[in-house]
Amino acid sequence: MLQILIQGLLLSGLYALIAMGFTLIFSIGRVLNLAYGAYLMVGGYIYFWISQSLGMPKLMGVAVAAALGVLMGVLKYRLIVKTLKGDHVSVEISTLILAVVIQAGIVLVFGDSSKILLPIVPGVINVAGASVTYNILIATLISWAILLGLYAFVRLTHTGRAMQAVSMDAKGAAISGIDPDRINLITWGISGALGAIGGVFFASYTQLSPSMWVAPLIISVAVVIVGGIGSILGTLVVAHIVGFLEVIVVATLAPELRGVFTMLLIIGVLVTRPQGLFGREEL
C-alpha cells in the first residue's frame, strides 16, 4: 500500500509536467496541439544523442533538448498555427500529420528499434520500505520545481498576467495594449520546452522508441479533458488521479491494462461532465 502511494506520487508529478505544456497551448490559443507528443519524443532522442552517443554532460543534453523544444514550438506557431488562424480543425489535423512526419524523421536518423535511456541519476533509495529509483525521484522533484516556477511566472510576472488576459479574452487583451501574437509565441515556446524536458524524464522512465509520442499525448488529452480544458489546477489534480489510477491497476490487476481505465475515465467525464471536473477555460 505504501509503495503504491509513493509510486503514485512520483508518477503523478511526471504526468503533471507532461500535461502542463499541452494545457498552456489550449488555454492561450484554444488549440489542441496534437503534435505535442512529438516534443517529448524529440527531447528524449536529443538527450540520448548528446549524453549517451556523444558522451557529453547530461545537463547539456537536457538544455539542448529544451532549446530545441522552444524552437519547435515557435516554428510550429509561426508556420502552421498563425497561417491557419481561426481554423482549429485544420490546425489540429496539421499538427497530427506533423507528429507522424517527425516520427518518420526519427526512424530515418535513429532507426526503428527501441533504445534504453540510462537513468539520469542512477541508484535506488529505500523510502519507508518502498524501493524508489533516484531517477524517478529526481524527475518528480524537478517536475514540481518547474511547475511551481511556471505557476509563479504566470501569476507574478507582467508576461504571465498578459497570458492570463489573453486566455480569458484575446480581443479584450488586445484593446488593453497586449499583443496576443507575442503572447501566443511565448506560450508555444514554453510549451515546447516543457514537452522536451518532460520527454527526457519520460524516456528515462520507460524507453525510447519512434512511437513513444502517442502515450504522452493520450495522457495529456486525458488530464486536460478530465481536469477541465485549460485549467492549471485541474491539470495538477487530474495528473495525480491518472498517475495513481495507473499505479493501482498495474499493481493489482495487470500491466497490460495500464491505459484502459484512463480511457474509460475520459469517456465517463465526457458523458457526465463535459466541461471537466474543474470546468475552467482560462489559466
The other form holds:
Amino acid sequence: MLQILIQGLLLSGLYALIAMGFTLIFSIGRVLNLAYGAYLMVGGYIYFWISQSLGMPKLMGVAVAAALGVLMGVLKYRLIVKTLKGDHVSVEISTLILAVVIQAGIVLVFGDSSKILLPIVPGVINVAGASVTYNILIATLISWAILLGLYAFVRLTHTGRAMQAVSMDAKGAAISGIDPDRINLITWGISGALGAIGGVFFASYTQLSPSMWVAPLIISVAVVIVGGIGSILGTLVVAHIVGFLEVIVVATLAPELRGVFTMLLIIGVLVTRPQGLFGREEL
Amino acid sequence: MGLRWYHFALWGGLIAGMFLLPQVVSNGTLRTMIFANYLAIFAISWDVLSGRTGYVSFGHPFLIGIGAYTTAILTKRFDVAVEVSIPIAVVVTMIAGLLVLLPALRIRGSYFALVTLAFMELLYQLVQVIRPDLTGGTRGMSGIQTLTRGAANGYYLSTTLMLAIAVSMWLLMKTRLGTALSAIGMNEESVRGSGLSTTRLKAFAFLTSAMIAGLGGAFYVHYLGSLAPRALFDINFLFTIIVAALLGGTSTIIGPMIGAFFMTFLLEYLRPVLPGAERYFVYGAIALLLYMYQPKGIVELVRRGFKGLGKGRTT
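Next up, the form predicted together with its partner chain. The previous block was the form predicted on its own.
First the chain shown before, then all remaining chains and molecules of the complex.
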C-alpha cells in the first residue's frame, strides 16, 4: 500500500514535468503541439550524445538539451505556427508530420535500436520496502520546483501576467499594449525547454528509442484534457490521477493494461465534460 | 448535379488505363500499385469524413484495424467463408464508427482529433491483452486466407475495389448531400441555420467513412495474409493516410488517389537509397514543405497550372 503511494507519487511527479510544457502551449497559444513528444525525444537523445557518447559533464548535457528545446520551440513557432496563422487543424496536422520527420531524423542519426540511458543521479534508496532510485526522486523534486517556479512566474511577473492575458483574449491583450507575438514566442521557447528537460528524465526512466515520443504525448494530452486548459493546478492534480491510476493498475491488475485506463479517462472526460475538470468554460 | 460528358470521359480513360497497365509494367511495379490502391482507399475514407466536414480524425487506423481484425479472426479462428466475413467486418466497423461518432456530437476541433487518437491507442493496447488466443496478441496473426494469387490478380482486385469506391464516392459528393457535407466543413452553424440536421449529416459522413475503411481494411488483410497490432494501430500508418489525402488535395476524390500513388512510389524509389525508417525523413520533409506551400494539395497546384496556361493563350 505504502509502496503504491510512493511509486505513484514519484511517477506522477515525472508526468507533471512532462505535461507542463504541453499544457503551457495549449493554454496560451491555443494550439495542440503534437510534435511535443518529439521534443522530449530530442532532449533525451542530445543528453545521451553529450554525456554518454562524448563523456561531457551531465549538467552540460541537460543545459544543451534545454537550449536545443528552446531553439526548437522558437523555430517551430516562427516557421510553422505563424506561417499557418494559427489555423488549428493545419497546425495539428503539420506538427504531426513534423513529429514523424523528427522520429525519422533520430533513426537516421542514432539508429533504430533502443539505448539505455545511465541514471542521471546514480544510487538507490529504500523507503518502506520500496526501492526508489535517486534518479526518479530527483526528477520528482525538480518537477515540483519547476511547477512552483512556473506558477510564480505566471502569477507574479509582468511577462507571466501578459501570458495570462494573451491566453484569455489575444485581441484584448494587444489593445492593452501587449505584443502577443512576443508572448507566444516566449511561451514556445519555455515549452521547448520544459519538454527537453522532461525528456532527459523520462528517457532515464524508460529508455531511448525512436518511438518513445508517443507515450509522453498521450500522457500530456490526457493531463491537459482532463485538467482543462489554462490551469496549472489542474495539470498537477491530473498528473497525479494519471500516475496513480497507472501504478495501481500495474500493481493490482496487469502491467500490459497500464495505458488503457489513461485512454478511457481521456475519452470519458471529453465526452462528458469537454472543458476538463478544472478548465474554463469554453468551446 | 453538374455532371459533364468530359467527367465520364476522364473516368473512363482512367479506368481503361489502370486495367491495361498489367500488360506493360513489371510485377514488381504492380505490387507497389496494389499498396497504392489500398492506401488510396484509406485516404478516400479519411477524406469523406475529415476532408469534407473538417472533423480531423486521427483514429482511422482504429476503423481499418477493426475491419481487418474482424475478418481475420472470423476466417482463421472460426472458419467462416470470406464472402460472409467481409460483410460482417464492414458492419462491425460501422458500429465502431458509431462509437467514435458519439463524442463527436458534443466536441469539435482539436478535441475530436484527440478522442480519435485515444481510441486508436486504446485498441492497440487492448488487442494485445484481451483474448490473445483470438487476436494473436502482440505478434498478430499470419496465414490468413488470401483472396488472390499473383501480382496481376491482386492488382485487378484492388484496382476494381478502389475505382468502385472512388466513382461511387464521386457521384455521392456530386449530390446535394455531398455539398451539405462540405458546407459543414466551412461553417457548421450556418448549415444548421439553413434547417439541415448537422447531426444526421455527420452521422452519415461517419458511417460512410467507416464503411470504406472497413471494406479497405478487410480486403487489405486478405491480400497481405497477416496482420500485427503495431503495423495497424500506428502513428506512422495514420500519418501515411493523412498525408496522402492532404498532399493530393482534400475535398476531392482524385486528390487522395493522386496523393496515395505519389507517396507510395516516392517511398518505393527511396528504398534503394534509404532502406529503413529513415525514408520517412525525406518523405515527411517533402510532405511538410508541400503542405506548408499549398495546403490544398497537388490537385490545386495542377488546377492553377492549367489556369496559367489558359491565361497565356488568351493574352
